[in-house]
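One chain is shown next in structure tokens, namely the form predicted on its own.
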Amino acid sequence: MAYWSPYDNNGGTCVAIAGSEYCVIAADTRLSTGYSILTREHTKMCQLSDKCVLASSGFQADIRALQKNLDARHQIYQHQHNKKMSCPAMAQLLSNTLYYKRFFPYYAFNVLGGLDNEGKGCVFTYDAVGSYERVGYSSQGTGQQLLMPVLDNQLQSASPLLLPSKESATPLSESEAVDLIMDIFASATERDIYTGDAVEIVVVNADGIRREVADLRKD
């Protein structure tokens, strides 16, 4: 019997780590469907503003539609308020946009990273229908189950249930966070067929946004 679905999972893995004065967002560049690789040079990143970057994994058509929607709403915001949206404001906009489509959701799993109004790193992690949380680090995508235990072990972020609440930013320096991300992507590539080819790393700090790409195994 023939079966058709409006969704597909094009794979890939996204990670973000927030520090006291920086945020590192990373994703691999492989785009797959089933056991076929469609391209090895696909970016999963979208720069929404000067200090805010979105990384998404899931169904590529829905991800592009979501990115265009957010870009259009951000342009309207800039015309109305004569300023760019902050990262926490963009996080709320993304939550509202996902929740609005909750009965036919965007098949997109998002990590939003950047700097908040105080210049501190912030990471927001989402489910498909807009529930979100500010955390010190997060991962989404097909390699999430492989990466999160390593991040938990290495970063040991304070529980949001502890009172008084503690800083969610991780204690690593910027260079240490980049090295950790390279290591965990190299590990995930060994075990997840949908993650590989290269890892694109975006660093957001007070100086602006810096991009770099490191090769991963291509088989």
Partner chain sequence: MAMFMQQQTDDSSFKKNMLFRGQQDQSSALPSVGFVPAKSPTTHTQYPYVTGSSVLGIKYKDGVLIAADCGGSYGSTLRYKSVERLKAVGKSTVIGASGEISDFQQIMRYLDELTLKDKMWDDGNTLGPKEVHNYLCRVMYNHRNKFDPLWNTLILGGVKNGVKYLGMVSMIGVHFEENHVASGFGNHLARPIFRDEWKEDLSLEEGILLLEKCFRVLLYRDRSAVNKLQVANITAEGITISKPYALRTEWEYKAFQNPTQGVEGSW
Second form
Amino acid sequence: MAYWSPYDNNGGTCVAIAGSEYCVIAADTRLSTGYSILTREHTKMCQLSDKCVLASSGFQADIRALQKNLDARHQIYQHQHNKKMSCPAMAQLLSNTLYYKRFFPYYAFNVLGGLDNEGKGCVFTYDAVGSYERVGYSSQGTGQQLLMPVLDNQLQSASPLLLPSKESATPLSESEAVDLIMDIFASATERDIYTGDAVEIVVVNADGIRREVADLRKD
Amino acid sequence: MFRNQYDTDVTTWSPAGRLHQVEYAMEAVKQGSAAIGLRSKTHVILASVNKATSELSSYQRKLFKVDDHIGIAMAGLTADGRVLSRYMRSECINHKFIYESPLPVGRLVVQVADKAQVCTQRSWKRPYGVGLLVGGLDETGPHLYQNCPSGNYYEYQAFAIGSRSQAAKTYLERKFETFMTCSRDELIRHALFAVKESLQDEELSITNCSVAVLGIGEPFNILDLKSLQGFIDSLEEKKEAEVETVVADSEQAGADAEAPVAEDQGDGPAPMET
Amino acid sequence: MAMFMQQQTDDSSFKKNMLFRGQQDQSSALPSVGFVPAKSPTTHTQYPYVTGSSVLGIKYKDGVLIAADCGGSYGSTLRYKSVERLKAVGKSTVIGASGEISDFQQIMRYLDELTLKDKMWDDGNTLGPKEVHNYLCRVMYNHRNKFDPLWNTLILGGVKNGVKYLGMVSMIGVHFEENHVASGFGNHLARPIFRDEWKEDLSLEEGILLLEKCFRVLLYRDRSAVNKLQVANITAEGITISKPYALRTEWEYKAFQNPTQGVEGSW
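With the form predicted on its own done, generate the form predicted together with its partner chain in the same format.
Now the full complex is given, and it begins with the chain already shown.
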């Protein structure tokens, strides 16, 4: 008899890239369990505020619970402060929310992207129990290992090891970043069975939020 | 010295079948500056008269957002009102968490009323000293409710509570039949006219009133000062068009001002029925 | 002490003696902290006893169709043959359950209470399929959080305000919406057929034929499927759940009688 587990990995890949005045967040739309596909059009993204988008892969039920929790907390914040949460504030809240459940963690691997208080692109990347870091770009999920070296190679960002530290946002233009994301998702789909069907790309900039969807291989 | 034996705690009945403490709480609502609400087929408008307690202070906020689809206006002890608004907000958030759909207004109003009722039946509690006008939108359209400290609640087309609310009510009673088909902006102007009636000798201005709107396709929002000023300006033009002014109101406002302290032998309806 | 023990041979006095020893131990060496052995966690609810097999659901032109058979298996024994696994929830929603039958019946008690209270408000607001689905997701997820799962995969469909809704929840709370869904074996055998043949504007007849086609495949390939099924039809007009009926099957094919004949290396 198969042993019951409270967790499942529903797969998927998330990427976020920060530019000096934009942020691109992307995730594929496949939802899997084991070798089966549950659905081909399930969004892994969640718009938490007008300048802040969360992309998560891992266990879908935990991810949804986490998103709902953040939504509720954000609503309370808005009641109390009469404004939307900034992206760095949301990043801290997400970390605290994950850490609070570290003894029965949300099996969720998150990338949070958006604009910071100066209007610059920002990306925050997490582990399941709340460790997080602000970076220039990041990827999470089942295709992470395939994508990350390509991002390291292509984004021409300053190394985070440089001293004195330099801005880690990519010098790429917004459209170059979007094109790169389409390409790396097409590549990840070739080798990762949990990534595919379509990639959803959200661009946050001073004009607001724009969403586009591009098809990927469905096999 | 005469002393009322039946008003020292909430749970003691008077021989005439009244609960004096509850009625006193109802009086507290009438002491607060007025709050007004009205609705059309598509929108609900809430408005309040803002009164600063001193030249040096700001006024108490009386309009509160509960959720995108519910807002409240209060009269009476605003401190109590804030407690209720916090309760209402968390009920809305909880409902959205479970069902991913907005809490129907009427159900929230009943929950608040039940909460108020408990305070009228426990010796160690005190009734809320605040009246609420709850405006909201649900599957069945826009609604306007009134919540009382007594635990009673009523649904209205248009209503006003608080000091000199009678003047506003008179205005609303005269006009409410036209409200259902009003546009959003017309409805706001009606709200401002009603507010105007409740202002004593003051001129209507952005400093002494606030207006909130919610409706189909429009989440709850309190008008910013600029658009409020725009509506007040448009009022002046409208007034010149219809020179009809209310005469009877000044008398009624006077009658309302002397708060009728409940007498035990009173044979009219208990004031808790508004 | 030892002497005393040796003298005692009959059972009752031996017990008395043990008690005496216990008392002495408590009062001497250790401070009397009552040691309660940790209760081992409940695990018997983490596997099913009586299970129902696949449930299939599709959207079609005028609404949603959900189908399930009436079998209840106790392991590999077909223990129950008239289990109703399709149930109406309120006026616009139907749920179908595979997995533990008793857990499904418990879920129905939750839902019946929910819809009763909703009805009692009598205020023109009603819970639609979306609300019921979200409620169920919370129920399933909360149970998994307590390591006490409701051992089901639920399929839920409905129509409200002209909007069709079809979704699914698993025993650990994974949930989604789709145009066609299937639980259990259905996810392997029926969904590929749905992906080939499903379209937005299927008529009622075409929809039922598609479900029956998939069921026939399940009947041939899934040993716990039985040939006694019900189909629920949810439209804007309301809900109808059919009486159980059987599909015509053909078992006389040569290949069925001796499936491995001529296959090299088989017996």
